[in-house]
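What follows is a single chain, given as structure tokens, in the form predicted on its own.
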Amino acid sequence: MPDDHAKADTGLPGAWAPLGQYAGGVWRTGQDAPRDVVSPGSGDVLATLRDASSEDLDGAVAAARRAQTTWADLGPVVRGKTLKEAAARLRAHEDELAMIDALDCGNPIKGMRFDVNLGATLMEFFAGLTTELKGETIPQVGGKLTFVTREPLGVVARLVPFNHPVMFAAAKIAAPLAAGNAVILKPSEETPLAALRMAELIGDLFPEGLLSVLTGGADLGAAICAHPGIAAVGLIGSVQTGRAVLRGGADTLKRTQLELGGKNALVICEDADLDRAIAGAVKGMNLGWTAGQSCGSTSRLLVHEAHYERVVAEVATAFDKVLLGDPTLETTEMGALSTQGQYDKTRGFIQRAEAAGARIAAGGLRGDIPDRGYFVRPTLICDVDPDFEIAREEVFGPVLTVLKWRDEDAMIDIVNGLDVGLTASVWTRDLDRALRLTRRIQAGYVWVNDASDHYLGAPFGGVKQSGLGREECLEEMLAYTEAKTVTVVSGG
């Protein structure tokens, strides 16, 4: 550790302060002007930190390069076992890092401690992966024997979002280490705590150099999809930013795993169970764990007219039951938003609604918020047109719109209007009716009678572009590989 670092006095549990840079290896001061981390909660000052910059990128690289090799000729089984201890650490550290996110990122503490537990859980899920890496034979003729084997990439990046700071980074860390490949790991300028606390609590288990956590905005994300050194990146994100990744990465060809944002749909039939259906719509915001901020979040309610009153009545309701309030705190159902320009946004969204003609049946700006922080009521608004903005645009946050429909063929063309599709929500008693929606909706997961829920293996990821490949999968840790064919003809 530089002899210039000092740890600053902040409010972090056990006034613990972040080192600095995880670069190669080693903790290092940043070389860029410093910044400070707000709590979303309070608008306290949790820490102050120089980012990244292109010089200490260079110096991640060239060291994951090194380190590279002698993890991936460690061979599967040592590197399941080493991502297993890595899982074990998190898992016993589950107060701790939960806080920190708390902090950091606005989401209740009980929400962040489920996201510790699900980090740690892919971590163990692609360590029993490992030997899975699997090739195969291309039957030949003549002596000769045609095999394919599968290799890491080398180096690649990780881009994580503010929403979910401890779980994208223990998870998206765990499929390419697990293929062999050392990782480059970019958390969110906003919320950068979790991860290098992550970096302190498991960094010692690697290769020097094989993991580093490099904190830093747009610049840096750029100049890591530019960077010829790395093989691949992988983001999860909005649409405009999985553009710019392309565009960064267009120069050098880098391969590219993309899960991007989507205003997903939640269908509710004139035969559903409409308890499960109402309980289903409010669960599918994903409230009480991020706020809303979730690309999986079923933001469009689509509820037939026979039951368009009872649903807006009742789902009003239980928004204005919601109870918001210090994100570290265990009473507390849902936190601030994480960042200055989500408030800002999601309040854009809400005013021009309204101006527009839409009803807010439940939140909106005028109810009662903590004094301090960036809090914003679940909000509901109806009586809103398929054209308006509200009803097109992901806001990312706890705002739910709903639309009525009648006819099957209309509802369709609503759902699949738009250019992004990453999860949908069906629900009806009709067996039939729900393989025939599944079919014609356009999304990477679509759920019957539930939403929200992720199963360990299930791949997750969009259509359109709402991104690019599969995660949470064995396709997730195949995208970290190139197939190798090798042909050898005896006799030589």
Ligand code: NAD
The other form holds:
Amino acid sequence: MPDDHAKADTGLPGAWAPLGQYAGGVWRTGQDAPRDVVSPGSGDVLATLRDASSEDLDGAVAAARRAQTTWADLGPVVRGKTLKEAAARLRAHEDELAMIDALDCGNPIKGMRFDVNLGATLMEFFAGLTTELKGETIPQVGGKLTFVTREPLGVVARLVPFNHPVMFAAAKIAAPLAAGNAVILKPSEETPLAALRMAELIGDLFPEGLLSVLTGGADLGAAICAHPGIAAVGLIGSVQTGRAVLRGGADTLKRTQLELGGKNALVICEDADLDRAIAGAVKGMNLGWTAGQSCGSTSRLLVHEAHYERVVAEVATAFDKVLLGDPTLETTEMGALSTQGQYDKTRGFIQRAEAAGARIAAGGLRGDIPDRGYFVRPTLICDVDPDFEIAREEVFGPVLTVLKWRDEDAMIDIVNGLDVGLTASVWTRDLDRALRLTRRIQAGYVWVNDASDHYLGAPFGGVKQSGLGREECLEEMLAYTEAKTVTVVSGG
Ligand code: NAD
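The form predicted together with the named molecule, contrasted with the form predicted on its own above:
All chains and molecules follow, beginning with the one already shown.
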């Protein structure tokens, strides 16, 4: 173990301390300036890591190129079995990984146990899809055969955000590995610990160098995007970073998958089952999972005017009841925001909304929040116009904005009036209206009388500036392959 990575006594499970950078199958001390990994629930420093250097990146890419052909040649069945074994090892370390995430990202441990299992489930899902890397045959004249095969791209990188550290670490390496690629994973510089622990747990299952986990911030991400030895980049992150990734990959024409942000609408219609719709509006915020820091959170609530006051009152009551606390405790219902930056940003949005004339119906900057850590109470903001900042910009925190509507066309204009379109949710008992609204709403994923849940195999992704491509489905794996067309002319 590199000797400058001594662990502070911060309660990481099993006295575990990160070993540094997992580059090309070996652990190396990064070479850039040290960076503290802070626990958002307490403000304690969990570890100090040096970012991966450009030499670490070059070494990881070179090792990945060597390992990739070995891995691809093992074939779909062995690759699938190996990924299933990796998923089993993650499940066997559920408690430990969930505790690392609770400490590192501030989400409650219950939700992070779910995330360990969700990451493992997505790994198993792609493990089971390796034999679906199928091509096709094209009708030909006699004596000729034309067929298409799917080949891995080579070395691909996955850049992931801070909000679901272990889940994204596990889930996002799975599809490209299943397709026969080598993967360089860059977790968020804010929450790198679970990805590093994952590398310790599963790294030896793969040919040496096939999987690297490099930690660092935007500079490392930019170096990955520009690296000529990397064929593709898949980003889960903000719209702004999505633009940077496209620009950064332009010179090397990187294949790019982007899962970006949203300001997702939840629409309550006049005929909705109101009790269920109100519960859905609370559930759609993912407060207990990530304190609202989920891309799919339905953070714009559009309520038909007939129900506006009741919905505001009942959602506010539900928000007020949420028990904030230490993310490592089983009883905690909502944890801390993941970073000081998220905390400051969220409070800034609330302050500006109030200054612009909005009413804070629950939460806000007051309240009985723990006195340490980055806690913001679930906040309900109402009496806003559609052009308020709080009605248009992604907060990525526990802040729900309520708008009133009367006319369906005007409501649709509000829903579709942004440059993003990730998810949406519609609450109605009228099937015709439900289907009409799902057609009219510009979003990559629309729930009817439901919110938040993802379903295995169901494509997830955004329209407009919420992203490029679809994930959590066959399309994600195929995105990390290239079609090769072969024509064979037989002699006879
Ligand atoms: P972010 O965009 O700041 O960071 C995401 C990753 O990109 C991190 O690893 C970061 O270090 C890296 N990065 C940052 N700048 C970069 C650059 N210039 N070049 C290359 N890499 C760079 O996102 P975040 O703050 O960690 O996460 C929050 C955002 O992620 C929100 O906008 C949220 O909606 C989005 N998100 C989307 C999904 C989805 O599936 N659509 C899921 C989760 C989060």
